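One chain comes next, on its own, written out as structure tokens in the form predicted alone.
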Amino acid sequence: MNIVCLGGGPAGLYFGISMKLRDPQHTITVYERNRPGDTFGWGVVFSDQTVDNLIANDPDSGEWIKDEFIHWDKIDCFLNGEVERSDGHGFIGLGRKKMLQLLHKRCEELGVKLVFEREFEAENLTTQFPEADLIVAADGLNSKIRNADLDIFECTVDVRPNKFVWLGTKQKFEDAFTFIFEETEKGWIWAHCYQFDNETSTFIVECNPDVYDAYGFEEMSHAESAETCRKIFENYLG
């Protein structure tokens, strides 16, 4: 089969790897609009079971991922400074950029062709890729292909009101996946934190719309927004 995969994030890349493993005769091309080193966000999280599944599906890339990740079993939940800890969960953190680099390497080993800085449109895909036997839409959360006709893909999009920002910090939450809930004078705001390499943790801050408006986040620059979040959670950031 001649397979075209539109979107070179983890899903598109891993689909290409999996199909090539099942039949090396497949011709597979992954198209990505960004450059090879571009990524958005910080770290990703998998369960231990997901890692086991990756190793079972492709031992080579699975073991590469296993060699790079940060592992923890505990979850800490801070509520106004007091912590409740639970154990036995089994999760790993991995840098998103590192994961993409590992999957790029495995694609190249297997003969999956990677094409970067290539845009595609949702309309007339068959004329854009006339040789394709199969076209896979892997173009992310805001998929242009899916959103062009939600009825055909039988999708329902349910947008929820909370606001969040995906930040990073050099503070290492190395003991546990950490949730922090703080009651401020403007209302509740909380953070989801997890280490994903030896120096860095993801730090996601979330709140509901009335708290977002009360802080005036909409009018802030990125630096002002990050500094406001740092002050709110400074007791946990060292």
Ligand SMILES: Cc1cc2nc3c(=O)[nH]c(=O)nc-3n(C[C@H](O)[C@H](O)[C@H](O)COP(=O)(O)OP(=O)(O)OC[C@H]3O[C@@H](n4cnc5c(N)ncnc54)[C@H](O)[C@@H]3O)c2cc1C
Second form
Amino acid sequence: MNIVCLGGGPAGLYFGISMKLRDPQHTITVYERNRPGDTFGWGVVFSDQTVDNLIANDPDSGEWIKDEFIHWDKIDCFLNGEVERSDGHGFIGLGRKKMLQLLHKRCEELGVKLVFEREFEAENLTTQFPEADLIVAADGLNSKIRNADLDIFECTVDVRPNKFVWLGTKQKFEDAFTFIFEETEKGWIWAHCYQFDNETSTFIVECNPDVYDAYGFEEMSHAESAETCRKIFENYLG
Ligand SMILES: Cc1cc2nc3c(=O)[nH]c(=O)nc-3n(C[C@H](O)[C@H](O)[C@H](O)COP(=O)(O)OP(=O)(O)OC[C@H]3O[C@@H](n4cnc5c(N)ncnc54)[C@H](O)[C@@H]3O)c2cc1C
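Go ahead and give the structure of the form predicted in complex with this ligand, now that the form predicted alone is out.
The next block holds the full complex; its first chain is the one shown before.
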């Protein structure tokens, strides 16, 4: 079968790997608008069970991913400076960019063709990709292909109100996955923090729309909003 994957995020790449493993005769091409090293974002986390599933599906890439991961079992939950620690949650963290690089490498090894810097449109897919027996839409959360016809994909979209920003920090949070809840004069705001390599942690800051408006985050530049978050959580950031 001639298979075209539209979108070279984790879903498109991993689908390509999985199909090739099941039948190496398939011709599989993944189309992606970005360049190979362009990816956004800091670290991602997976549960131990997820890693087991990856290893069961493809031991090679599963083991590479496992080797790159930072592992922890504990969760610390700070509420206005007081910590509650719980144990027994197996989790691992890895840089999103590193994960995509490993998946690129595995695709190349198995003969999945990667085409970067190619934008596709949601319309006339069969004209854009006449060679395809199967087209897989893997174009992410804001999928143009899915959004072009939500009914045909039987898709419902439920947008939640909270706002978040995905930041990174050199503070390591190496003992535990850490949640920090702070009650500020403008209301509650909280951070999800986890290490993903030897030097860096993800630091996601989240709040509800009232607090977001009270801080004026919408009008701030990226640097100003990062600095505002740094001040709110400075006791934890070293
Ligand atoms: C702050 C944050 C933290 C997260 N943390 C985690 C985590 O810890 N663990 C976890 O498992 N998940 C996490 N996620 C979710 C994870 O990022 C997504 O589930 C995952 O990226 C989805 O993969 P995907 O391949 O479906 O989509 P994407 O990663 O969005 O990939 C889609 C790809 O398609 C390409 N594309 C889209 N449209 C076009 C077009 N028209 N032409 C060409 N290319 C196109 C995009 O450039 C992109 O590379 C997090 C997400 C966020 C926002």
